[in-house]
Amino acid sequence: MRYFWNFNIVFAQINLLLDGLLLGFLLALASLMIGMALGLFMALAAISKHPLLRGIARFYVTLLRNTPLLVLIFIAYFGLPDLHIRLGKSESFIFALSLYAGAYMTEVFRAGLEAIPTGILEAGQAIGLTPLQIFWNIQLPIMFKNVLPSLGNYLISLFKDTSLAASITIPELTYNAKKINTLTFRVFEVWLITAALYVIACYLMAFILRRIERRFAIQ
């Protein structure tokens, strides 16, 4: 049986796919920002001198990194209402993805902080800087410069993970593609175009992020 390709019927709905692509990027960006804040807090706990804080950070990282993201999404969207915590679809997804991202950011930031030479910190102490000033003016800038490539990679990874938002009917790219597929029955065309949009978006993000990394590298 010969298959007759018809991409025009899908391209007629391209605005719907592009809207979903943009929403997915915004979900990933919001989750990365929140995940970075959470990851930095947990990284500081992981390298602290207090065993309790180190234990909390280790438990958080172990639990979240070994729990499937889809399970976290279902817990946030379907489980939290049983605890009288009601979030919208997008908020539930960002909450779950942020927790997931935070576990990975914890390890990235911990490694970045531990990689800073102690001599630099001792120099800050020698000129009379307080621990907070050393952290804010020395440790934080150096750490972010060192982990910038990893942050870029995780942003791209989180963007691809936003396809799971379709499981709770958030109208990102994958959900809208499923909707178009149901209406048109053009399975190959819909998913080939969807895959192409993901590839193009990820490539552009990687290109821009590499340019940013090179800019910071020469400073």
Given for the second form:
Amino acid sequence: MRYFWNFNIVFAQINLLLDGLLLGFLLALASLMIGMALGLFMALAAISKHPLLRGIARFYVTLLRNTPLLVLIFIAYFGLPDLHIRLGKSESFIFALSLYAGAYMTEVFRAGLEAIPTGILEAGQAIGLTPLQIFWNIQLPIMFKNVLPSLGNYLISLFKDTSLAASITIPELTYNAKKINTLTFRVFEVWLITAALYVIACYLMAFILRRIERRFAIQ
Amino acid sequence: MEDSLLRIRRLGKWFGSLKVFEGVDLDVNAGEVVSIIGASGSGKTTLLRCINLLETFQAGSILLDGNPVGYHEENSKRKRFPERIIARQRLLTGMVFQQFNLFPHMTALGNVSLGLRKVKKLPRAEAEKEASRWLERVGLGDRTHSRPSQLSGGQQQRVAIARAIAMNPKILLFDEPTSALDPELVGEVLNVIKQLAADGATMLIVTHEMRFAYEVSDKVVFMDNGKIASMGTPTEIFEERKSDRLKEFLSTFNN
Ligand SMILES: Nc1ncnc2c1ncn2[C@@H]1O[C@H](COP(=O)(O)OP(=O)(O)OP(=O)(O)O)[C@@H](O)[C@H]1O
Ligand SMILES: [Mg+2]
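Switch from the form predicted on its own to the form predicted in complex with its partner chain and give that structure.
Whole complex next, starting from this chain.
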């Protein structure tokens, strides 16, 4: 049996795919940002002296890390309207992905904060800095330097996760690929090009992030 | 004496049920250099940390410049000052740590100027000018833009000294400032401390460098067995060696 390849018919629609790719990246970036803010608060709760705060952080991380992302997406998209919370498709997806990313960020930030030797914080105390000043001027910058590689890797991972947005018909790369597939029936071509686009985008992101990391390491 | 800068009375410190020391009395007058010697685990570091309020203490009092720090009496109950006040009280003391503890993400200049900017509220330019003045004083005028990772141990410790003294504390506390250094780097740090002593700084120095303690100190304190076991002039401590425990301790050093 012979398969007649026809990539041209797919390439004619490449703009649709590239638009989807960009949307996926933006969804990942927005979720990472919100997830980082959430993760920072939860990480502080996780290392705080108050058992209640620590409990909340542990509960959040356990819950979110053990729920499949697709289920979270469905809860946000189909469930929230029942609570009279009406979000657009993209907003509800970002809501789910941020919560999911936040749990991971909590762990990353907690480890990054705990890796700072206590002596360095005591040196801050010794020159009269208040706890808040120590947090802003010492803990936060050292932590970000510690976790920068994990942040970069996780952005790439979230970007791949945005393909799940196709399940609630958000026009990102996977969804648009499916649409072209339905129109053209060029199954192999569509999905091979889609996979290639994901690979190239991830590779480029990794490349750029590594340069940024090196920049920070030298400083 | 009424005018002692640091006055410690009946100080007691426990870690849970482990007693570190009890009934410690110590006075340091303005301009004096006092060294603390003693075996490992005798509580020297813990004593400095109590003075700098990095450690809680369960009994006794510490007065700096006549005022109690760390704890005060309220309705005849002992209460720890709130953290904001403790942070302010810490400014009376400067601490130099055994492991330097420089801020790794900042240059030498950043390390020394941070406190001047954030605590003393100096504008950045002024803080940096002041900081480079102190870095010059410790012989690092040419390394102001180096990061700690680009400096030798001796240089890092000198930055740490500049960082402490830039805050203009009443008394400088040193916890074995040369113990983490390669032997060939010890001298440069001790010389800086000697220079500060000559300039009239008040200092309390925990050290295992007996010759240095002998040369630089006005008073030497020997800690042993959870208390101050002997106290005296360097001659009294190192030459007269009045107690057996002191003799035994000093005999482990070859000088
Ligand atoms: N955070 C802590 N928790 C419990 N015990 C502690 C703590 N810090 C110190 N100790 C104990 O207190 C005692 C005194 O310790 P400290 O570090 O003050 O001794 P040191 O005289 O400085 O010794 P070295 O010469 O080794 O530095 C030791 O028995 C030590 O194990
Ligand atoms: Mg010690």
